[in-house]
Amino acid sequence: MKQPLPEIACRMDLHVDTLERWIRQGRIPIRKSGGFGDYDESVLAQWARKHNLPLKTDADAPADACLAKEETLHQAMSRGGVLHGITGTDTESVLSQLVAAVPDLTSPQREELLQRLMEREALTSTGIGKGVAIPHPRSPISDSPPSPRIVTGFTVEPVHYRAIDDKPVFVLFLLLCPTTQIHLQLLSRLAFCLRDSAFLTFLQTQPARRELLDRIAGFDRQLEPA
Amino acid sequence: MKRQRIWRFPAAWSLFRRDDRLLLILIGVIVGVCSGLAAVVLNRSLVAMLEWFHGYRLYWWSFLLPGAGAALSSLFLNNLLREGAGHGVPEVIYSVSRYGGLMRMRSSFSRLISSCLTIGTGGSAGPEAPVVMSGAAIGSNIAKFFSLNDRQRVTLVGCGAAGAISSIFNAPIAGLVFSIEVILGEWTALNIIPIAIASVAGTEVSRLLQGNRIPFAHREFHIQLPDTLATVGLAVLCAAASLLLTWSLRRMGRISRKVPAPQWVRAAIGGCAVGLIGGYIPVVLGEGYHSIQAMIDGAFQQGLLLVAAAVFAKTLATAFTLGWGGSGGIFAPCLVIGSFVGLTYHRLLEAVWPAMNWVNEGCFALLGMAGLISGMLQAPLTGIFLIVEITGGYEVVLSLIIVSAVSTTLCHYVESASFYMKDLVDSGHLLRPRTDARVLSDLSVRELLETDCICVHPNMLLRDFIDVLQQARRNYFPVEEEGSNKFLGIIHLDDIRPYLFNPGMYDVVLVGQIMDTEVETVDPQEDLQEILSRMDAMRLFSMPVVSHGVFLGMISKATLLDRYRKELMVQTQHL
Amino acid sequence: MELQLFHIFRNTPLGRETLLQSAYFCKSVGVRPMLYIPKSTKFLMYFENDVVQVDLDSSYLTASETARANAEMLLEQQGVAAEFFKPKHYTASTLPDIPTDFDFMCCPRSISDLSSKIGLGYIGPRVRRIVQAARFPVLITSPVYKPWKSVAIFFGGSVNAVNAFKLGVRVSRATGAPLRMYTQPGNRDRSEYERILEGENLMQELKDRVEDWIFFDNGSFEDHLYDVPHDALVVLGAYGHGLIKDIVFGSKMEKIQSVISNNLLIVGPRYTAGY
């Protein structure tokens, strides 16, 4: 059976380097060919049992789960969608329209989300300046969807949001993540994009979903490790 | 992989996939035969060279011969083949320790030719270390050819060494024991069986080509209790002689390095010095097997003083040959010096207690050899089995054990490691299987890295930090500069606990104010051994790993224990 | 972890050109150069299943007292931080062991013979051994400093070529340089080559990054090599489909290296991309 080495390492809960070294030193019944490990499932299982090492079967661990790649903005944003023409003049009405636009949520979840968002806003505003707000709950909501999503909303008129620079907000990114780790990842990616003033001017044109996502994909590529 | 090349990858055949013992035995036979052949070739050419040069020994300029030989061998080794390495055996042990027995192709023949030049012209050195090196390199390269893994390759390196020793001494058990005791340092059934088979193959090759003869046949010895007791004294003398030899070899090496001349000129000087000594005491020349035979037969006529002088002369000649850049091993000189020591001791005993009925002097010569080998190599078993086999003298085995044991122990008091391993131990390169050093050198910082730490920014409010805290599984939070990801410091939960329960501080304290900036960090290239000793010295349990100002992860003793155990389990229980 | 490029510094004008080349590569791709200033002409590289002894040409030892300063200055001019490698282990006192876990290595066409031999069509035996044994790609530089503006991949459909393709895409992504692909089709047509990439899930990269895929349809391979821009970094696998021979590289590789004087980034048979 042939499998990429990182996947085998993940199944056995080892570092790839450890696995590679064990193969090189001949301690484990796997043969290496290129970036792949070639092995006999039953022999490996027997070996793992003998050495008291775990060997997850493919069924209980989907291979890509442990190779969690960094979430990209493009994926999260396309999942969340883009909402144009938000009306209203205060934080609550704007947020409730955004929450209504989040796909795949039950109505109790929506209620909880809105409440949590308002709690967060009560602490300090999530308006980070220059007309941008990134509303998010302090901790993930109960039963939050397994994949992160960002809902982008453009308001018809700039809204007073008690932002830190007191400028009215014209664009909001509602950030909804299953874990804090991903939340921080996406937040830092978003912050990277928003540092670009050309991107801010671009946002002011209230771009369509397609154009926005293309632009974001460009940022994602820049952030990707070589 | 192309179909027609499948024979290059025998480890992938279904027959050997589950268990490679049979494969190792089969390839072990090939390795044993090859290294046995190498040993026979060297032995034959040495005999031919010695005979050829014998006629010239009478001329006054004959002292130049060893000089020319040593210079040629040094030129060949350093300028033609560019080997650039020492005696041979330490290099084999080094490569087994560090690199799974990987050795260069050129090593498989370089020492054969260079040592032949040195010894054949009269240099005082032995052909065994060169043959061991060649055998080991042959084993390693055969393993490389068949794309075998480290464990299998190391076994084959052992097979090569065993085949070589077995073939040159016609002594299969000595080959097996030497290879396991000195080269590999690991006694497992997985190793012993292929190596034993390789020893048999090597011996068989030598018997086919040179006939089955015992190198140093002897008459029967009738050894009695007083003799056995007297051997303790011999052991002390042997230990002293081996320390003297070790010391003079090292000292000579240091002196010769100070001489501002190219390597081959130094070798020539050393060789000429040997030639001069040989002019007065001819027994020091060459590997000296003839004189050993003479001593065992009791046919060595010279008196006490002359024999004692021979001990020193041979030691000096060996030091001149090897310390100044000639090529060869210390095995044969050890045997010669050992038999001289035995003879000296026998003459001493006879002089002090002439009334006692001492066993024949050949017996003491034989015991002296075992004492010196065990003392120099600090490998008692090799000494015992080698002497039993090369002399066929099983009846002296009790005395042999005493001499070997006492001599090894005494030498160990003064020199913590044997001549072969001294440098390796000093530089931390002797990594025997299943030892702490071995496990630590195998593990790397990258493998131990815990990357599930959540990084925070210095401008984060304590309130936001507490949000992060709720999600975190670790007690350490690295602080990075926003944007550049530069590592600034770390927050340890224990240090900030007081602030956590004071809501009044939540909105006034920034992460940057409470982080610890004076942290000991680790570079990913560092050796685990150093990191651990630093951790122990500073009583730390975790340290951040930082490379060029960027935080990579944490390294902690908890994870280390987990990985260490796994590693140890995998290393000790074989497939 | 940061990527590293291993460079053996030769303190001569020729070495300067090579170092500038490395510095340019490092700066564009975002790799950290790791410089080795040899103290002796020999060193060993222990690879996974091979050990290679490199006997450097003695010009590597020229003016060792100024070597470090010169190298630092050259790298500084290019805006790359200099870092120097100090061997940790020694097989013998004059025989240091060089680790082999770098991500790239830079070599001129020859490191063990006299530099007068350096020319088209000649790659030294040691450089060949390194390419064969290494899991990192080897950057074989052109004799003079030649910054490149684009990346050219030679794709012949073999496993090595797929690796070369991945590497070329990585380089072009990191540098933003335009990427072109060249193929000398045997008796297959474009769709078959596309199927190979599709099998490796690389179609997206092909669409996103590759500006142009040029097929040399008729005429000899050498004539077409004129079409490769002079300022391109050529990425290719050392072997194609042929049986692996131990001394020579694949036929295409040999032809390319004897016709083109561009910088070559060569992917050997043991290349594995970092995880």
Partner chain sequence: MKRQRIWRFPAAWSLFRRDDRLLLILIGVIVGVCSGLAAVVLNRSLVAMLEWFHGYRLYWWSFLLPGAGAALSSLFLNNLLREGAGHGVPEVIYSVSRYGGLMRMRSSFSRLISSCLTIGTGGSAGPEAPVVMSGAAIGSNIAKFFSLNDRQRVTLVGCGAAGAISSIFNAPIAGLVFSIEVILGEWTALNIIPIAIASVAGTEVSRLLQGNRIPFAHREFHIQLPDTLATVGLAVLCAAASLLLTWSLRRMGRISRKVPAPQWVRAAIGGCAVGLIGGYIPVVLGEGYHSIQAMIDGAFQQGLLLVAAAVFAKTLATAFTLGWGGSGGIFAPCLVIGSFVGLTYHRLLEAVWPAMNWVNEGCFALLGMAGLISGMLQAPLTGIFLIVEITGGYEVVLSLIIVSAVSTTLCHYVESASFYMKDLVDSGHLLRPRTDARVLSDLSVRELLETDCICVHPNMLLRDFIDVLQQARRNYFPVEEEGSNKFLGIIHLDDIRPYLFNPGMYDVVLVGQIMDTEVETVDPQEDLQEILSRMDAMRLFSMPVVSHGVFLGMISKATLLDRYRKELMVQTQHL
Second form
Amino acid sequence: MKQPLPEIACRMDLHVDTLERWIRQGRIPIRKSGGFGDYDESVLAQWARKHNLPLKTDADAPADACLAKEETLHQAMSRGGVLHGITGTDTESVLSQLVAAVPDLTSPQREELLQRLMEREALTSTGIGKGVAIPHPRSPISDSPPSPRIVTGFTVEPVHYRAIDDKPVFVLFLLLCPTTQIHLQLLSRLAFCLRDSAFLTFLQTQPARRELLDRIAGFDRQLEPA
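Given the form predicted in complex with its partner chain above, what does the protein look like in the form predicted alone?
Next up is only this chain, free of partner chains and other molecules.
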């Protein structure tokens, strides 16, 4: 099946820039041909179900659904803030400090978030390698804040985190998003940054909030459409 990329984005509640980036990254079973996407409807539907994304019919997809501006890392990280000096030698103690730093959560929400994070870690570690972890709940928490936030945390000493490369973690990005779609968009942007070896070296300096946000703003600009 062939369909214009904006129409596919509308059907999946995605920004068209996110869809194009996922196609470039090979993350979604769609082939790009000019301004069109070529895909097998059943294969795409199966992929969407697996990733908790909709695949609406053309009639159900509003014409402007793909035109909403994509959330940026700078916006989400600004809301979440940067936490230096995280102590502890295990996953739970580190995550407890990160959860305590998330703005605008009630005590019950913090308890739920920590529980959900630990459940996610029990399935498989969110330590992605090279000293980086991206903890997140598998689905949005109850009454999640309407705007996404990312809390960036730096540990005093690297922490054993059962990461995929078995290296201890020194920086964590806690993602808290109101929807699965926004989570995947921000995760895609963050993955783009973390593929940059110079950025990883920069993170090892445990930069101040302003320095980090300035660097992230530069990556966001790279991801804007030409």
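By rigid core we mean the largest C-alpha set that fits within 1.5 Å across both forms. The structure presented is a predicted model; accordingly, all values stated were derived computationally and were not measured. Numbering follows the first chain given and starts at 1.
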Report task. Indicate whether Leu175 shows a C-alpha shift of 2 Å or more between these two forms, with the rigid core used for the fit. Result -> no
